[in-house]
Amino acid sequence: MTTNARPLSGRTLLVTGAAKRLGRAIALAAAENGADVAITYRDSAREARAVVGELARHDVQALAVRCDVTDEKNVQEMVKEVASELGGIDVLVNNAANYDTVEFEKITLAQWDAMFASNTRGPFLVSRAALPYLRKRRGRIVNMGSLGGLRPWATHAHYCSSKAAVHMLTKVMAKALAPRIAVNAVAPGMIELGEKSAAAFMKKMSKQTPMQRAGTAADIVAAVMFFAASPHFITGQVLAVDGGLGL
(Lines of atoms letter the chains of each structure in order from A and count residues from 1; the text may use other names and numbers.)
(Lines give C-alpha, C1' and ligand atoms only; values in the text may rest on other atoms or scores of the structure.)
Protein backbone atom coordinates (compact mmCIF):
# COMPACT_ATOMS: atom_id res chain seq x y z
CA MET A 1 0.00 0.00 0.00
CA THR A 2 1.03 3.57 -0.60
CA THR A 3 1.74 5.84 2.35
CA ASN A 4 -0.96 8.23 1.16
CA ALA A 5 -3.50 8.80 3.96
CA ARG A 6 -6.21 8.09 1.37
CA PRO A 7 -4.55 5.45 -0.84
CA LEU A 8 -7.64 4.91 -3.01
CA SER A 9 -8.10 8.56 -3.96
CA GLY A 10 -9.05 8.93 -7.61
CA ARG A 11 -10.26 5.34 -7.90
CA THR A 12 -13.75 3.90 -8.18
CA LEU A 13 -14.82 0.74 -6.35
CA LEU A 14 -17.87 -1.36 -7.13
CA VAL A 15 -18.96 -3.54 -4.21
CA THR A 16 -21.81 -5.98 -4.80
CA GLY A 17 -24.25 -6.82 -2.04
CA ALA A 18 -23.10 -3.91 0.12
CA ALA A 19 -26.25 -2.64 1.79
CA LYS A 20 -25.46 -4.59 4.97
CA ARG A 21 -22.90 -6.63 6.85
CA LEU A 22 -19.41 -7.11 5.39
CA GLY A 23 -20.27 -5.45 2.10
CA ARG A 24 -21.28 -2.27 3.88
CA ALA A 25 -18.07 -2.31 5.94
CA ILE A 26 -15.97 -2.76 2.80
CA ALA A 27 -17.75 0.09 1.02
CA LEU A 28 -17.30 2.45 3.97
CA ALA A 29 -13.61 1.60 4.25
CA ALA A 30 -13.13 2.30 0.55
CA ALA A 31 -14.71 5.73 0.97
CA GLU A 32 -12.57 6.44 4.03
CA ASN A 33 -9.57 5.63 1.86
CA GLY A 34 -10.69 8.17 -0.75
CA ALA A 35 -12.47 6.05 -3.36
CA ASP A 36 -15.72 6.84 -5.11
CA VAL A 37 -17.98 3.89 -4.34
CA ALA A 38 -20.88 2.16 -6.07
CA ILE A 39 -22.80 -0.53 -4.21
CA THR A 40 -25.44 -2.97 -5.34
CA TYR A 41 -28.39 -4.34 -3.43
CA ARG A 42 -31.28 -6.63 -4.26
CA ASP A 43 -34.01 -6.25 -1.63
CA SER A 44 -32.45 -3.86 0.91
CA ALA A 45 -33.31 -0.52 -0.71
CA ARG A 46 -33.70 1.37 2.57
CA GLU A 47 -30.39 0.12 3.91
CA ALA A 48 -28.66 0.89 0.60
CA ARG A 49 -29.87 4.50 0.69
CA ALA A 50 -28.51 4.82 4.21
CA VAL A 51 -25.13 3.48 3.13
CA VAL A 52 -24.95 5.98 0.27
CA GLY A 53 -25.52 8.76 2.79
CA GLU A 54 -22.71 7.43 4.97
CA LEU A 55 -20.37 7.14 1.99
CA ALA A 56 -21.06 10.68 0.82
CA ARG A 57 -19.97 12.05 4.20
CA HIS A 58 -16.42 11.09 3.27
CA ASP A 59 -16.48 13.65 0.44
CA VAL A 60 -16.61 11.04 -2.33
CA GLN A 61 -19.14 10.16 -5.00
CA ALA A 62 -21.51 7.37 -4.00
CA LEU A 63 -24.13 5.39 -5.87
CA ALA A 64 -26.47 2.48 -5.11
CA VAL A 65 -27.92 0.38 -7.92
CA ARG A 66 -30.45 -2.41 -7.54
CA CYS A 67 -29.10 -5.59 -9.11
CA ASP A 68 -29.74 -9.31 -9.05
CA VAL A 69 -26.22 -10.62 -9.67
CA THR A 70 -27.61 -13.90 -11.02
CA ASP A 71 -29.38 -12.11 -13.90
CA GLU A 72 -27.10 -11.48 -16.89
CA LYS A 73 -29.03 -8.56 -18.38
CA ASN A 74 -29.51 -6.91 -15.00
CA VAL A 75 -25.77 -7.20 -14.32
CA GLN A 76 -24.84 -5.69 -17.66
CA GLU A 77 -27.18 -2.74 -17.11
CA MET A 78 -25.86 -2.19 -13.58
CA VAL A 79 -22.22 -2.16 -14.62
CA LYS A 80 -22.92 0.22 -17.48
CA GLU A 81 -24.77 2.59 -15.12
CA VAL A 82 -21.96 2.54 -12.56
CA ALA A 83 -19.28 3.23 -15.17
CA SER A 84 -21.36 6.02 -16.69
CA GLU A 85 -22.18 7.72 -13.38
CA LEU A 86 -18.73 7.40 -11.77
CA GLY A 87 -16.54 7.52 -14.87
CA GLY A 88 -15.21 3.97 -14.81
CA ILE A 89 -14.33 1.10 -12.48
CA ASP A 90 -10.93 0.48 -10.90
CA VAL A 91 -11.73 -2.22 -8.37
CA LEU A 92 -14.56 -4.75 -8.31
CA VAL A 93 -15.35 -6.50 -5.03
CA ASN A 94 -17.60 -9.51 -5.63
CA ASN A 95 -19.22 -9.68 -2.21
CA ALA A 96 -22.87 -10.56 -2.90
CA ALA A 97 -23.52 -14.14 -1.77
CA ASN A 98 -25.82 -16.41 0.21
CA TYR A 99 -25.13 -18.71 3.16
CA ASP A 100 -27.20 -21.64 4.36
CA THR A 101 -26.95 -24.59 6.75
CA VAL A 102 -28.59 -27.81 5.58
CA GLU A 103 -27.89 -31.47 6.30
CA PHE A 104 -26.36 -33.08 3.20
CA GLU A 105 -29.23 -35.48 2.47
CA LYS A 106 -31.79 -32.70 2.90
CA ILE A 107 -30.33 -30.26 0.35
CA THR A 108 -32.83 -29.82 -2.46
CA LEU A 109 -31.87 -29.27 -6.07
CA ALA A 110 -33.40 -25.81 -5.87
CA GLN A 111 -31.23 -24.95 -2.85
CA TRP A 112 -28.11 -26.27 -4.59
CA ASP A 113 -28.77 -24.32 -7.78
CA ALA A 114 -29.68 -21.12 -5.93
CA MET A 115 -26.45 -21.24 -3.92
CA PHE A 116 -24.31 -21.63 -7.03
CA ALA A 117 -26.30 -18.96 -8.87
CA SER A 118 -25.59 -16.30 -6.24
CA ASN A 119 -22.16 -17.38 -5.02
CA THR A 120 -20.47 -18.53 -8.23
CA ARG A 121 -22.43 -17.39 -11.28
CA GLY A 122 -22.82 -13.92 -9.77
CA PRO A 123 -19.08 -13.16 -9.47
CA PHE A 124 -18.54 -14.57 -12.97
CA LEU A 125 -21.28 -12.42 -14.53
CA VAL A 126 -20.27 -9.19 -12.77
CA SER A 127 -16.58 -9.71 -13.50
CA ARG A 128 -17.22 -10.42 -17.17
CA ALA A 129 -19.42 -7.34 -17.55
CA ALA A 130 -16.83 -5.12 -15.86
CA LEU A 131 -13.87 -6.31 -17.94
CA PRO A 132 -13.78 -3.45 -20.47
CA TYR A 133 -13.66 -0.86 -17.68
CA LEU A 134 -11.18 -2.76 -15.53
CA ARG A 135 -8.85 -3.40 -18.48
CA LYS A 136 -8.85 0.29 -19.36
CA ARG A 137 -7.61 1.20 -15.87
CA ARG A 138 -5.42 -1.84 -15.13
CA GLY A 139 -7.91 -2.69 -12.45
CA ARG A 140 -8.35 -5.29 -9.75
CA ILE A 141 -10.97 -7.85 -8.81
CA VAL A 142 -11.38 -9.07 -5.23
CA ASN A 143 -13.64 -12.08 -4.80
CA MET A 144 -15.09 -12.95 -1.42
CA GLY A 145 -14.41 -16.61 -0.79
CA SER A 146 -14.70 -18.47 2.51
CA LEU A 147 -12.87 -20.78 4.85
CA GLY A 148 -15.73 -23.09 3.87
CA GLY A 149 -14.28 -23.16 0.37
CA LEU A 150 -10.97 -24.39 1.79
CA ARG A 151 -12.24 -26.77 4.47
CA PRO A 152 -15.25 -29.14 4.32
CA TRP A 153 -18.19 -28.31 6.59
CA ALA A 154 -20.53 -31.28 6.82
CA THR A 155 -23.76 -29.28 6.98
CA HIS A 156 -22.82 -26.81 4.23
CA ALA A 157 -22.12 -28.94 1.14
CA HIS A 158 -23.73 -26.52 -1.31
CA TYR A 159 -22.17 -23.43 0.29
CA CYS A 160 -18.68 -24.95 0.62
CA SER A 161 -18.76 -26.21 -2.95
CA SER A 162 -19.85 -22.84 -4.31
CA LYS A 163 -17.05 -21.03 -2.47
CA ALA A 164 -14.45 -23.59 -3.54
CA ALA A 165 -15.56 -22.80 -7.07
CA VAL A 166 -15.03 -19.08 -6.38
CA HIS A 167 -11.47 -19.80 -5.28
CA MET A 168 -10.76 -21.69 -8.50
CA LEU A 169 -12.50 -18.98 -10.52
CA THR A 170 -10.16 -16.47 -8.88
CA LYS A 171 -7.09 -18.38 -9.99
CA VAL A 172 -8.40 -18.99 -13.49
CA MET A 173 -9.28 -15.31 -13.93
CA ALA A 174 -5.87 -14.28 -12.58
CA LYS A 175 -4.24 -16.18 -15.46
CA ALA A 176 -6.84 -15.36 -18.09
CA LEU A 177 -7.04 -11.63 -17.36
CA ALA A 178 -3.34 -10.92 -16.81
CA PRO A 179 -1.50 -8.67 -17.30
CA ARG A 180 -4.17 -5.95 -17.36
CA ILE A 181 -6.20 -7.10 -14.33
CA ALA A 182 -5.09 -8.52 -10.98
CA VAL A 183 -7.50 -10.98 -9.36
CA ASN A 184 -7.40 -12.18 -5.74
CA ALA A 185 -9.77 -13.53 -3.11
CA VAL A 186 -10.32 -13.10 0.62
CA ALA A 187 -11.56 -16.18 2.49
CA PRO A 188 -13.08 -15.21 5.86
CA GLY A 189 -13.26 -17.68 8.73
CA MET A 190 -15.67 -17.22 11.63
CA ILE A 191 -16.60 -13.54 11.65
CA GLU A 192 -18.44 -11.89 14.55
CA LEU A 193 -21.01 -9.44 13.20
CA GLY A 194 -22.95 -8.90 16.42
CA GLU A 195 -25.74 -11.35 15.72
CA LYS A 196 -27.20 -12.59 19.01
CA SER A 197 -28.40 -15.85 17.46
CA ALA A 198 -24.78 -16.76 16.64
CA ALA A 199 -23.21 -15.70 19.96
CA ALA A 200 -22.94 -19.18 21.49
CA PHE A 201 -21.55 -20.67 18.28
CA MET A 202 -18.98 -17.88 17.95
CA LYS A 203 -17.86 -18.40 21.54
CA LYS A 204 -17.40 -22.12 20.88
CA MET A 205 -15.46 -21.53 17.66
CA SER A 206 -13.25 -18.90 19.31
CA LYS A 207 -11.93 -21.57 21.68
CA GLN A 208 -10.96 -23.70 18.66
CA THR A 209 -9.21 -20.80 16.91
CA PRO A 210 -5.46 -20.37 17.54
CA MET A 211 -5.91 -16.61 17.96
CA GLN A 212 -8.61 -17.33 20.57
CA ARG A 213 -11.24 -15.06 19.08
CA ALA A 214 -13.62 -14.74 16.19
CA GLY A 215 -12.75 -12.42 13.35
CA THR A 216 -14.26 -8.97 12.98
CA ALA A 217 -15.47 -6.98 10.01
CA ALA A 218 -12.34 -4.86 10.39
CA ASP A 219 -10.15 -7.94 9.87
CA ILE A 220 -11.84 -8.73 6.57
CA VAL A 221 -11.96 -5.13 5.45
CA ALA A 222 -8.21 -4.77 5.99
CA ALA A 223 -7.55 -7.74 3.70
CA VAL A 224 -9.85 -6.39 0.98
CA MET A 225 -8.28 -2.92 1.20
CA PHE A 226 -4.84 -4.53 0.88
CA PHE A 227 -5.77 -6.21 -2.40
CA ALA A 228 -7.51 -3.04 -3.60
CA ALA A 229 -4.28 -1.04 -3.34
CA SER A 230 -1.54 -3.69 -3.37
CA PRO A 231 1.10 -4.01 -6.11
CA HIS A 232 -0.49 -5.15 -9.36
CA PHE A 233 2.02 -8.00 -9.43
CA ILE A 234 0.10 -9.77 -6.64
CA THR A 235 -2.52 -11.91 -8.33
CA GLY A 236 -4.15 -15.33 -8.05
CA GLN A 237 -4.02 -15.39 -4.25
CA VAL A 238 -6.66 -16.74 -1.85
CA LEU A 239 -6.01 -15.14 1.54
CA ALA A 240 -7.59 -16.92 4.49
CA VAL A 241 -8.47 -14.47 7.26
CA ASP A 242 -9.44 -16.96 9.94
CA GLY A 243 -7.19 -16.55 12.96
CA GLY A 244 -5.57 -19.87 12.11
CA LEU A 245 -8.80 -21.89 12.37
CA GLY A 246 -8.11 -23.64 9.08
CA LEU A 247 -4.69 -24.90 10.13
Ligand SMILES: NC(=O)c1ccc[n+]([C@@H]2O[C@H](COP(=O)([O-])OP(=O)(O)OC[C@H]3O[C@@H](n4cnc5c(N)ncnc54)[C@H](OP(=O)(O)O)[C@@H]3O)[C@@H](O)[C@H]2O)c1
Contents of the next structure:
Amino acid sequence: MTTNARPLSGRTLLVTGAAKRLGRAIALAAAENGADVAITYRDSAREARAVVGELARHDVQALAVRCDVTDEKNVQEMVKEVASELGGIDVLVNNAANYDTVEFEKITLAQWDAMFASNTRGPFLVSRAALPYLRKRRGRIVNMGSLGGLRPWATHAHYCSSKAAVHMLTKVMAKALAPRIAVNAVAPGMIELGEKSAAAFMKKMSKQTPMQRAGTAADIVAAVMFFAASPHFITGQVLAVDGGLGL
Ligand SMILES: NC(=O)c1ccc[n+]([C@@H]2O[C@H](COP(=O)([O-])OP(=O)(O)OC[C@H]3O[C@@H](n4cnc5c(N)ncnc54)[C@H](OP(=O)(O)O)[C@@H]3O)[C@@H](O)[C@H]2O)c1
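Show the form predicted together with the ligand, please, because up to now only the form predicted alone has appeared in this conversation.
Up next: the whole complex, starting with the chain shown before.
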Protein backbone atom coordinates (compact mmCIF):
# COMPACT_ATOMS: atom_id res chain seq x y z
CA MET A 1 0.00 0.00 0.00
CA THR A 2 1.34 3.45 -0.88
CA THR A 3 0.55 6.46 1.29
CA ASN A 4 0.16 9.90 -0.19
CA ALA A 5 2.10 12.45 1.87
CA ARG A 6 -0.07 15.27 0.49
CA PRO A 7 -3.55 13.67 0.23
CA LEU A 8 -5.30 16.99 -0.50
CA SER A 9 -2.93 17.96 -3.29
CA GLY A 10 -4.84 19.55 -6.19
CA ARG A 11 -7.85 20.32 -3.98
CA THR A 12 -9.06 23.67 -2.69
CA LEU A 13 -10.42 24.25 0.79
CA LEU A 14 -12.45 27.16 2.12
CA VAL A 15 -12.47 27.53 5.92
CA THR A 16 -14.62 30.23 7.49
CA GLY A 17 -13.50 32.09 10.62
CA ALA A 18 -9.98 30.70 10.37
CA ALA A 19 -7.72 33.53 11.53
CA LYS A 20 -7.31 31.90 14.94
CA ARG A 21 -7.78 28.82 17.07
CA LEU A 22 -9.42 25.71 15.52
CA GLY A 23 -10.10 27.26 12.12
CA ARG A 24 -6.45 28.28 11.80
CA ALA A 25 -5.32 24.78 12.80
CA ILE A 26 -7.66 23.24 10.20
CA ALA A 27 -6.42 25.60 7.48
CA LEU A 28 -2.75 24.89 8.28
CA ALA A 29 -3.31 21.12 8.29
CA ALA A 30 -5.06 21.34 4.91
CA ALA A 31 -2.11 23.27 3.45
CA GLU A 32 0.31 20.78 4.96
CA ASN A 33 -1.74 18.10 3.21
CA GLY A 34 -1.26 19.93 -0.09
CA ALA A 35 -4.53 21.86 -0.49
CA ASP A 36 -4.84 25.43 -1.73
CA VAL A 37 -6.60 27.22 1.11
CA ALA A 38 -8.87 30.25 1.46
CA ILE A 39 -9.73 31.46 4.91
CA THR A 40 -12.27 34.03 5.96
CA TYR A 41 -12.16 36.40 8.89
CA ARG A 42 -14.47 39.09 10.26
CA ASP A 43 -12.58 41.18 12.84
CA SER A 44 -9.19 39.42 12.95
CA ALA A 45 -7.55 40.97 9.86
CA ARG A 46 -4.03 41.01 11.29
CA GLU A 47 -4.20 37.37 12.42
CA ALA A 48 -5.67 36.38 9.05
CA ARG A 49 -2.73 37.97 7.22
CA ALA A 50 -0.34 36.03 9.45
CA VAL A 51 -2.16 32.76 8.70
CA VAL A 52 -1.90 33.41 4.94
CA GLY A 53 1.86 33.77 5.39
CA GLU A 54 2.01 30.47 7.27
CA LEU A 55 -0.15 28.70 4.66
CA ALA A 56 2.01 29.90 1.78
CA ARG A 57 5.08 28.30 3.37
CA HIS A 58 3.55 24.94 2.42
CA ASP A 59 3.93 25.82 -1.23
CA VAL A 60 0.20 26.16 -1.87
CA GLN A 61 -2.03 29.03 -2.93
CA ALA A 62 -3.49 30.91 0.02
CA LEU A 63 -5.77 33.86 0.53
CA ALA A 64 -7.86 35.53 3.20
CA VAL A 65 -11.15 37.26 2.49
CA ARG A 66 -13.14 39.34 4.93
CA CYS A 67 -16.67 38.00 5.37
CA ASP A 68 -19.50 38.31 7.84
CA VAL A 69 -21.18 34.93 7.44
CA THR A 70 -24.52 36.33 8.57
CA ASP A 71 -24.67 38.67 5.56
CA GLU A 72 -26.07 37.06 2.40
CA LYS A 73 -24.51 39.48 -0.08
CA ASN A 74 -21.17 39.48 1.67
CA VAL A 75 -21.16 35.66 1.64
CA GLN A 76 -21.99 35.50 -2.08
CA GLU A 77 -19.20 37.94 -2.94
CA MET A 78 -16.69 36.08 -0.74
CA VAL A 79 -17.48 32.68 -2.26
CA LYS A 80 -17.24 34.10 -5.79
CA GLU A 81 -13.88 35.69 -5.04
CA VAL A 82 -12.49 32.49 -3.49
CA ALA A 83 -13.67 30.32 -6.39
CA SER A 84 -12.23 32.71 -8.93
CA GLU A 85 -8.86 33.08 -7.12
CA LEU A 86 -8.40 29.35 -6.45
CA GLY A 87 -10.17 28.06 -9.58
CA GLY A 88 -12.95 26.29 -7.67
CA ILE A 89 -13.88 24.88 -4.28
CA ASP A 90 -13.57 21.19 -3.30
CA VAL A 91 -14.12 21.35 0.44
CA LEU A 92 -16.02 23.89 2.52
CA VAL A 93 -15.45 23.91 6.28
CA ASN A 94 -18.14 25.93 8.07
CA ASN A 95 -16.14 26.84 11.15
CA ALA A 96 -17.05 30.45 12.02
CA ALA A 97 -19.30 30.62 15.08
CA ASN A 98 -19.89 32.23 18.44
CA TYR A 99 -20.08 30.84 21.96
CA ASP A 100 -21.63 32.44 25.00
CA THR A 101 -22.54 31.54 28.58
CA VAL A 102 -25.81 33.06 29.81
CA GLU A 103 -28.38 31.83 32.32
CA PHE A 104 -31.53 30.72 30.53
CA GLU A 105 -33.80 33.49 31.85
CA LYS A 106 -31.24 36.16 31.05
CA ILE A 107 -30.82 35.34 27.36
CA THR A 108 -32.07 38.36 25.44
CA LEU A 109 -33.80 38.28 22.08
CA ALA A 110 -30.73 39.96 20.55
CA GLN A 111 -28.40 37.33 22.00
CA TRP A 112 -30.61 34.48 20.78
CA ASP A 113 -30.89 35.90 17.26
CA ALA A 114 -27.18 36.75 17.02
CA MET A 115 -26.24 33.20 18.02
CA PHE A 116 -28.49 31.66 15.38
CA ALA A 117 -27.38 34.20 12.78
CA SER A 118 -23.69 33.28 13.04
CA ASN A 119 -23.92 29.61 14.01
CA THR A 120 -26.86 28.40 11.91
CA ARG A 121 -27.72 30.95 9.24
CA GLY A 122 -23.98 31.34 8.50
CA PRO A 123 -23.30 27.70 7.54
CA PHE A 124 -26.55 27.68 5.52
CA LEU A 125 -25.66 30.82 3.58
CA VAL A 126 -22.05 29.83 2.88
CA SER A 127 -23.04 26.29 1.85
CA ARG A 128 -25.79 27.55 -0.45
CA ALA A 129 -23.46 30.05 -2.10
CA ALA A 130 -20.75 27.40 -2.57
CA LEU A 131 -23.08 24.78 -4.09
CA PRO A 132 -22.40 25.44 -7.79
CA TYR A 133 -18.64 25.13 -7.22
CA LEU A 134 -18.89 22.09 -4.92
CA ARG A 135 -21.21 20.32 -7.38
CA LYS A 136 -18.71 20.77 -10.20
CA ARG A 137 -15.98 19.10 -8.15
CA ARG A 138 -18.07 16.41 -6.37
CA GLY A 139 -17.15 18.33 -3.23
CA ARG A 140 -17.59 18.05 0.48
CA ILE A 141 -18.96 20.18 3.28
CA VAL A 142 -17.73 19.80 6.85
CA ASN A 143 -19.79 21.67 9.45
CA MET A 144 -18.37 22.41 12.86
CA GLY A 145 -21.03 21.28 15.31
CA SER A 146 -20.56 20.80 19.05
CA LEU A 147 -21.05 18.39 21.89
CA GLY A 148 -23.34 21.19 23.07
CA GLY A 149 -25.57 20.40 20.09
CA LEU A 150 -25.85 16.80 21.26
CA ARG A 151 -26.11 17.34 25.02
CA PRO A 152 -28.01 20.08 26.89
CA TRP A 153 -25.84 22.62 28.73
CA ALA A 154 -28.04 24.64 31.12
CA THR A 155 -26.33 28.00 30.65
CA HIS A 156 -26.00 27.76 26.85
CA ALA A 157 -29.57 27.34 25.54
CA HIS A 158 -28.98 29.58 22.51
CA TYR A 159 -25.58 28.07 21.66
CA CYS A 160 -26.72 24.45 22.15
CA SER A 161 -29.88 25.00 20.09
CA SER A 162 -27.92 26.68 17.29
CA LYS A 163 -25.47 23.76 17.13
CA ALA A 164 -28.26 21.14 17.29
CA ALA A 165 -29.69 22.95 14.27
CA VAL A 166 -26.31 22.68 12.52
CA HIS A 167 -26.33 18.92 13.11
CA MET A 168 -29.78 18.66 11.55
CA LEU A 169 -28.73 20.97 8.71
CA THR A 170 -25.84 18.56 8.10
CA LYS A 171 -28.22 15.62 7.71
CA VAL A 172 -30.72 17.53 5.59
CA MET A 173 -28.00 18.82 3.27
CA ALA A 174 -26.44 15.35 3.04
CA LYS A 175 -29.77 14.11 1.63
CA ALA A 176 -30.62 17.18 -0.42
CA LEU A 177 -27.19 17.57 -2.03
CA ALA A 178 -26.48 13.89 -2.74
CA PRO A 179 -25.08 12.37 -4.85
CA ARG A 180 -22.75 15.21 -5.89
CA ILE A 181 -21.81 16.55 -2.43
CA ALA A 182 -21.02 14.73 0.83
CA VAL A 183 -21.89 16.61 4.02
CA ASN A 184 -20.68 15.73 7.52
CA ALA A 185 -20.12 17.44 10.86
CA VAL A 186 -17.49 17.33 13.55
CA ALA A 187 -18.81 17.95 17.08
CA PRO A 188 -15.95 18.91 19.41
CA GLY A 189 -16.28 18.41 23.17
CA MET A 190 -14.02 20.24 25.66
CA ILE A 191 -11.01 21.43 23.69
CA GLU A 192 -7.91 22.85 25.35
CA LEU A 193 -6.66 25.85 23.35
CA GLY A 194 -4.32 27.29 25.98
CA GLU A 195 -6.74 29.78 27.54
CA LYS A 196 -5.56 30.49 31.08
CA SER A 197 -9.07 31.51 32.18
CA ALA A 198 -10.41 28.06 31.23
CA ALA A 199 -7.66 26.03 32.92
CA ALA A 200 -9.57 25.12 36.12
CA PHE A 201 -12.71 24.23 34.15
CA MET A 202 -10.69 22.06 31.75
CA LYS A 203 -9.13 20.22 34.68
CA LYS A 204 -12.54 19.54 36.20
CA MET A 205 -14.02 18.37 32.88
CA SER A 206 -10.99 16.16 32.18
CA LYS A 207 -11.78 14.18 35.35
CA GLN A 208 -15.34 13.59 34.06
CA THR A 209 -14.11 12.53 30.61
CA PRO A 210 -13.59 8.79 30.02
CA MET A 211 -10.32 9.54 28.18
CA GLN A 212 -9.23 11.62 31.22
CA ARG A 213 -8.14 14.71 29.28
CA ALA A 214 -9.43 17.64 27.28
CA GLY A 215 -9.25 17.44 23.50
CA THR A 216 -6.62 19.25 21.48
CA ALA A 217 -6.74 21.15 18.21
CA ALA A 218 -4.97 18.15 16.67
CA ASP A 219 -7.86 15.87 17.69
CA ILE A 220 -10.34 18.13 15.88
CA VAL A 221 -8.09 18.65 12.87
CA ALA A 222 -7.77 14.87 12.44
CA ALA A 223 -11.55 14.49 12.27
CA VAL A 224 -11.96 17.38 9.80
CA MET A 225 -9.14 16.06 7.58
CA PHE A 226 -10.86 12.66 7.60
CA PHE A 227 -14.11 14.11 6.26
CA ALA A 228 -12.19 16.32 3.82
CA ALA A 229 -10.82 13.23 2.08
CA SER A 230 -13.12 10.36 3.14
CA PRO A 231 -15.11 8.28 0.64
CA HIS A 232 -18.12 10.15 -0.72
CA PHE A 233 -20.25 7.27 0.55
CA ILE A 234 -19.76 8.64 4.09
CA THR A 235 -22.34 11.41 4.39
CA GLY A 236 -24.78 12.85 6.94
CA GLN A 237 -22.61 11.90 9.91
CA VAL A 238 -22.06 13.90 13.09
CA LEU A 239 -18.79 12.78 14.65
CA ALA A 240 -18.37 13.68 18.32
CA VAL A 241 -14.71 14.26 19.17
CA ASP A 242 -15.05 14.45 22.94
CA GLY A 243 -12.99 11.72 24.60
CA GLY A 244 -16.27 9.99 25.47
CA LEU A 245 -17.61 12.91 27.56
CA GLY A 246 -20.99 12.73 25.85
CA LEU A 247 -21.49 9.02 26.60
N1 LIG B 1 -13.19 25.56 20.94
C2 LIG B 1 -13.98 24.60 21.41
O3 LIG B 1 -13.72 24.05 22.49
C4 LIG B 1 -15.19 24.14 20.64
C5 LIG B 1 -16.07 23.22 21.23
C6 LIG B 1 -17.20 22.85 20.51
C7 LIG B 1 -17.43 23.33 19.24
N8 LIG B 1 -16.55 24.21 18.69
C9 LIG B 1 -16.83 24.73 17.35
O10 LIG B 1 -15.67 24.65 16.55
C11 LIG B 1 -15.55 25.80 15.71
C12 LIG B 1 -14.24 26.52 16.00
O13 LIG B 1 -14.13 26.78 17.38
P14 LIG B 1 -13.24 27.99 17.92
O15 LIG B 1 -13.36 27.96 19.41
O16 LIG B 1 -11.91 27.93 17.30
O17 LIG B 1 -14.08 29.22 17.33
P18 LIG B 1 -14.08 30.75 17.79
O19 LIG B 1 -12.69 31.14 18.12
O20 LIG B 1 -15.12 30.97 18.84
O21 LIG B 1 -14.61 31.47 16.47
C22 LIG B 1 -13.94 31.31 15.23
C23 LIG B 1 -14.10 32.55 14.42
O24 LIG B 1 -15.44 32.73 14.02
C25 LIG B 1 -15.49 34.01 13.47
N26 LIG B 1 -16.85 34.57 13.48
C27 LIG B 1 -17.72 34.70 14.50
N28 LIG B 1 -18.86 35.29 14.06
C29 LIG B 1 -18.70 35.54 12.75
C30 LIG B 1 -19.49 36.12 11.73
N31 LIG B 1 -20.72 36.61 11.98
N32 LIG B 1 -18.98 36.19 10.48
C33 LIG B 1 -17.76 35.72 10.21
N34 LIG B 1 -16.95 35.16 11.11
C35 LIG B 1 -17.41 35.08 12.37
C36 LIG B 1 -14.51 34.89 14.28
O37 LIG B 1 -13.70 35.57 13.32
P38 LIG B 1 -12.94 36.97 13.64
O39 LIG B 1 -12.06 36.69 14.83
O40 LIG B 1 -12.20 37.25 12.40
O41 LIG B 1 -14.01 37.98 13.95
C42 LIG B 1 -13.75 33.84 15.10
O43 LIG B 1 -12.36 34.06 15.10
C44 LIG B 1 -16.78 26.66 16.01
O45 LIG B 1 -17.80 26.35 15.10
C46 LIG B 1 -17.16 26.22 17.42
O47 LIG B 1 -18.53 26.44 17.71
C48 LIG B 1 -15.43 24.64 19.36
